[in-house]
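Just the one chain here, laid out as structure tokens, in the form predicted alone.
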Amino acid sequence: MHEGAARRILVHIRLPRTVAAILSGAALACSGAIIQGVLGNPLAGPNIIGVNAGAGFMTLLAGWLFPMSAGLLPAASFAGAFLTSLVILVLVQKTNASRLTVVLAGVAVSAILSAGTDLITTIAPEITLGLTAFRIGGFSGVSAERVYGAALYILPGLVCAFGMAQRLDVLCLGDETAQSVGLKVKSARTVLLLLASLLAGAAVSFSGLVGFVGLMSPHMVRRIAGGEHKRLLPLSMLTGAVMMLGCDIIARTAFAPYEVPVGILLSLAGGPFFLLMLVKGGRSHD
């Protein structure tokens, strides 16, 4: 191959696909981390509770609306990530919801989304081709542009992450305790979720509806680092990044010449975990 070739296609190529990978990773996992601890629930992570959907439905709708402005799709896809988590919270508020409702509550939060969604492919179908590969998630014909638009939101959100960490340990402890050491519970949970969503739509918005990274990341890094999020939010981002990237480089490879997309590999080892997960937590509350 001519090294002017195999350079185009190193840089506009296979740069910005790794690049997707490891922000998308790592934002996923942070969110999830972050959500987590918010509701107080490990069930929770972006997929699960509708925030990836929330994410998905008004990328797709900006698209739709818009479909000249690609800078708008982070932004869009941030305000419906957002728009999503702050309707769970209120549920958990408001009703007290056990874990399990909050995850049922996801479920159909994510399915309205998806009506939705079906909605603008029904009406605006020309807009609308790559929706099968956006609704499974990968990175394959990912632009620069996106990429580097998106982690202008992404690397911003990460370190504001860290700079909160002390505050969520603080949340974790329970409203009144937090209130007695001075911190402003409802302030100090709006802007945890406005980073979670900054994080999860803008990952959402260049590589699709991916899912159980921000479930399973923070989980893995529990066992052997705790819960203190000092540690638990760097060392998931880290275990996200690698994660996600793993996935991509046996998506391209393990099938050659065919790619399988990343969402599917996530979803095989993803469904298994949750579903251990619940196993667990029900004999738990047995």
The other form holds:
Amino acid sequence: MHEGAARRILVHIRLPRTVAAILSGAALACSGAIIQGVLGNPLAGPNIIGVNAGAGFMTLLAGWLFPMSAGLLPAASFAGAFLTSLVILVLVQKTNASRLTVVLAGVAVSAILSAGTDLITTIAPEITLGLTAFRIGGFSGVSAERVYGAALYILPGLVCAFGMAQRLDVLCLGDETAQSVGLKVKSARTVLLLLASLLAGAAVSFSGLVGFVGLMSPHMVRRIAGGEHKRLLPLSMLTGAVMMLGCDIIARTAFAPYEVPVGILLSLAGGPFFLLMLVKGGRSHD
Amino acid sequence: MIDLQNVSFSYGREMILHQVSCRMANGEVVSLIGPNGAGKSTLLRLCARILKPLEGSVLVDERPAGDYPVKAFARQLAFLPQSRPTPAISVRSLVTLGRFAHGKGDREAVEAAMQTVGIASLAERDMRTLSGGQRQMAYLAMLLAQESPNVLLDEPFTHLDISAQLDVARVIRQMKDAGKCVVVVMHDLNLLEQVCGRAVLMDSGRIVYDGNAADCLRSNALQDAFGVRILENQGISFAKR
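Could I have the structure of this protein in the form predicted together with its partner chain, to go alongside the form predicted alone above?
So here's everything in the complex, that chain up top.
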């Protein structure tokens, strides 16, 4: 292969794709760790409680309403993620919902958002191009422009999350104890949820609806390194990034010359993982 | 020092507290006792600013509780609710969170709190692996690390065996000796005299007795509030071996 062509492939295709997988994995894992801490629910994760679906719906809506404004997509994605988080948070605070109720509410919210997505694609079939890939999630068509644009949201978001590690620890003590040791519980929870939505929304804007990284990574790390967030957050980011990059490499090479969307691999691994957690959670409640 | 002045509170239309007044001083352990639904925990949560009074005022060290910024209030008053999740962190990390309002971990205060409570050997243990009594002691160490002159404990003896109960009673006495104002909601009247000198008996949202704990156990007010009869000379007391 010509050296110039090889270089162009490396710089314009391979490198953005690698960066996309790393950023998306780290952002979704960090978002999952934050959401689990804020809701006090280890079953929560951006895809489980509908945050990814909210981000996806708003991304499509923005793509339909403002087709020429690609730069708007991360912001739209963030708005969708945040509004969905807010719905779940209000539900938890108003009804003192159990862990399973939060999960079931996520299913309901995801179903509503999915119906909204279907409605858009019915009204505007011209934007369905690439919709299937977006829904499954993957990095095959990812552009450098979108990845580096989203990085402007993700990198500061990851740094801010690390700075709020101790607040997350305090929140895990329960609202009354957290307030007693000096935390403004409601504002801390809102800021952290904004941060988790920013991270999940920015990741979804270029990777599509990849699932389960945000659920699995914090869980695996918590088992090995404990739940203290100054360790949990960076190690979850690392685990998420490695998991996403590894899955993307497998997705590209395992069935070559065909490529499997990375979202399929993650769902194949994450689905059983989530079922196992539900069974374990059910047993511990018994 | 905590001063409740004509405090009333309601959940919707249901009045929970009626014009309650009570002053609790530094160097004193006051137990709040009474039947279920008497308003004890509500009173404690009003003192801790978890709830806001419908009428009246709560003063902490001569200043309205609501006037303190959040962290400044935490430096004045520490509250341990009855139920709370068990975080997946080490005992030392938990105790360090007691320093949150001070803006820094302050290792010496954390180590001293663990030493005082007697859990220094458990410092690196994950909270989830501890017994109920050990967890309670870890939370008490967190409260000590907070270094607040006023401490509120909501049923700290519940679900603990007798040995752990006596450990908690020892820590409460240590807080009193350190000059703190300690208010304890408790149900186990057998521990009353061991824990505190003063008892405040509540019934239907009102204080019906406020005075010496030993006398309270033999008072008509206690019998009326609980609807029980005291059997003389059949009290039970325990001592740690």
